[in-house]
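Just the one chain here, laid out as structure tokens, in the form predicted in complex with tryptophan.
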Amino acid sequence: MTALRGEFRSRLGFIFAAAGSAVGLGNIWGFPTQAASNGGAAFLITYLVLAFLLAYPALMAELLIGRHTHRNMVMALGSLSDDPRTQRAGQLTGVLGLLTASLILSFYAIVAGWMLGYGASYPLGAMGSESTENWLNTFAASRNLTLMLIFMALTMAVVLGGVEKGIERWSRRLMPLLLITLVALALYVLTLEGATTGLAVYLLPDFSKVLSSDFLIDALGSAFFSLSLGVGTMLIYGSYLSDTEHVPTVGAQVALMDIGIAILAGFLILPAMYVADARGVAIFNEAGGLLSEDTLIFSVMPALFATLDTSGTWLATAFFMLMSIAALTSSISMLEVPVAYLIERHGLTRASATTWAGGIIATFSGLIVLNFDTLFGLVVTISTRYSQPLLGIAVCVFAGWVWRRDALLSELQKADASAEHSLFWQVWPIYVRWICPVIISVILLQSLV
């Protein structure tokens, strides 16, 4: 059976794919400004600690369940227990996971389409096609729809290739490109006037900010989104991992890469914002905080690029290419969740599973585009604020309470004969059993009130 499934050919291929899933729009448009507004280096240190104490164990729960069962989320969670009712609860959780992954993709593809559009508009504008440039940069249903469909087509094309020839191959190509582009852009921006002010804002530690409970809750929420947890993306990637790999180590490498790229993005975003500031571009909101997220990407950065003439065109193209790559390596991991289910549970070929899942998600995404004001924010909130943390709790409960400890140990022993004596074995089971569900519940409750 395993032979029929895909499997990552190399450890590096897996790490690039899983880190590609984790590194996405959130790392670049959210993390750096969040860090700068919340205590700089003090935020970075706290975030690192939180990510390793709480998000990493949840990541391990998904990777280990996936690797153990070598199945999609629905069948994996449905097979951890012998009790029919627990099995059904597992399947239901899996179905909710794949619906949530699909919902996240339906709004993510719209935003990612804008990245493609902005990326193409700069070279087109430089070549003189002004009307196309304007069309690509102006918010309108027809543009949003076209770009979303192009982005979905790209995502489907990669997933169609399967695990080795699609996901792994493209992650191995795109992730190094992302890293190089990010470093090159940061190095260039750091030479411009005003950049060092941005660096200081980003890094000077202010520990008074990070001790507030609001802050801790925010940071944890973003760690969960950033590591793509709860909806089965990491579970399905884990299921394609070879039995010879030591999961706690590769999981730590994935988490480190996600956090590392988020921190690195700060070396581009904060200096760029203060370069823009020095050139008269507004970078603060009315409350005096730094502009972030979509305003940062689609107003502040373009205003900065506009002040830089020819080099601005190059920078802008590279920057939006970076954003598009970050989005694509994440979107393929979301689409793989329903696709793997359709293949393994309903016997579809990869081609028809990709067409059906991609087609349905694109249709729903189109609905969001056409009812943007009512649906967009709603879908984001339902999928990421409520559904994702709830499912995160469920996955931890399955790993900590349903999965038998001897089965878990034998899973760890596949790649490490002395796993019984490892620190991981002594700490992690208690963590997923007690600490993760409790903390995630607290975050969720706090976000409700």
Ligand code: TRP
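Shown: the form predicted in complex with tryptophan; wanted: the form predicted alone:
The text that comes after this line covers the one chain and nothing more.
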């Protein structure tokens, strides 16, 4: 069945694809400023601990269910039990996951389109095309709609190629490019005046922040959401994973790469902010705190690039190319969730499934563009603040309570005959059954309050 569905040809291809799914815009610009606002290294240490106490076990739930069933999210969760009521609950959860992934992609494509626009505007402006540069940098419905459609077309083109020739091939190209660009930008920015101040803010621990009521919740949220959990992207990628792969090891490698990139981004973003501060660009709000992520990306960074003369053009182009790559590696996994369902449940060809899923999402994204003030924030809130944590809890419940222990152990023994005696087997079932649902529930309740 996996041969007909497609399968990752190598472990490295899977790691790049799964890590690319997890590494998104929030990792690059959101995590560093959150760390800086919550005690720097104190937040980093807490984040690292919680990532492996919470995010890794939840990641393993999705990967193991996907690899065990080799099916899309709807059919996978529905097949874990013989009880008809539990099967229907699993299918309903899968449908909600599919809808949530589609909702996230609908607003994500708009923001990613802005990244493409900013990235193209700088070289065009340097070549003298000022009218096009201004159009790309001006918030307007026509510009937002055009850039969103371009980004969705790129996403659909990758997914259209399938698992091996599309997702894996492009992940193996884009992820190394992302890493090289991120490192090169960070090294350059660290040579500029003011960078060491930002580095100190990022790396020196301020343990007084630990006493803040929001500190632990922010760290928990960062750890969980940084791995793109709860919407079926990791489950569907796990379903394309070979039965010979040792899933706990591969999952740990994916988590390490995602967390590593988020931390590495801090060596770019925080120094860049304080370089901007040294050049007269405001990075603090009226209350004295660091500006929010959206203000940072669309105000502070362009203002910084404007102070760097010629070097600012290539630096800006490279930066927004980095952001566009991060967006694309995430968007292809989100689109693959409904595409896989349409192929396996309704018998569509990949071309038809990609066209239908991508077209419907792009249409809804267009509605958001045309009703931006009303719909954008609403869709973001529904999909990420409410739906994603609820789905994360549901997946943990299915992995920890519905999936029979003997079937789970058999899945682990495919690549490790002694899995029954491993530390993972002794610890993970307890975590996914009790600890993960409780912690994710705390995050959800805190966001509601």
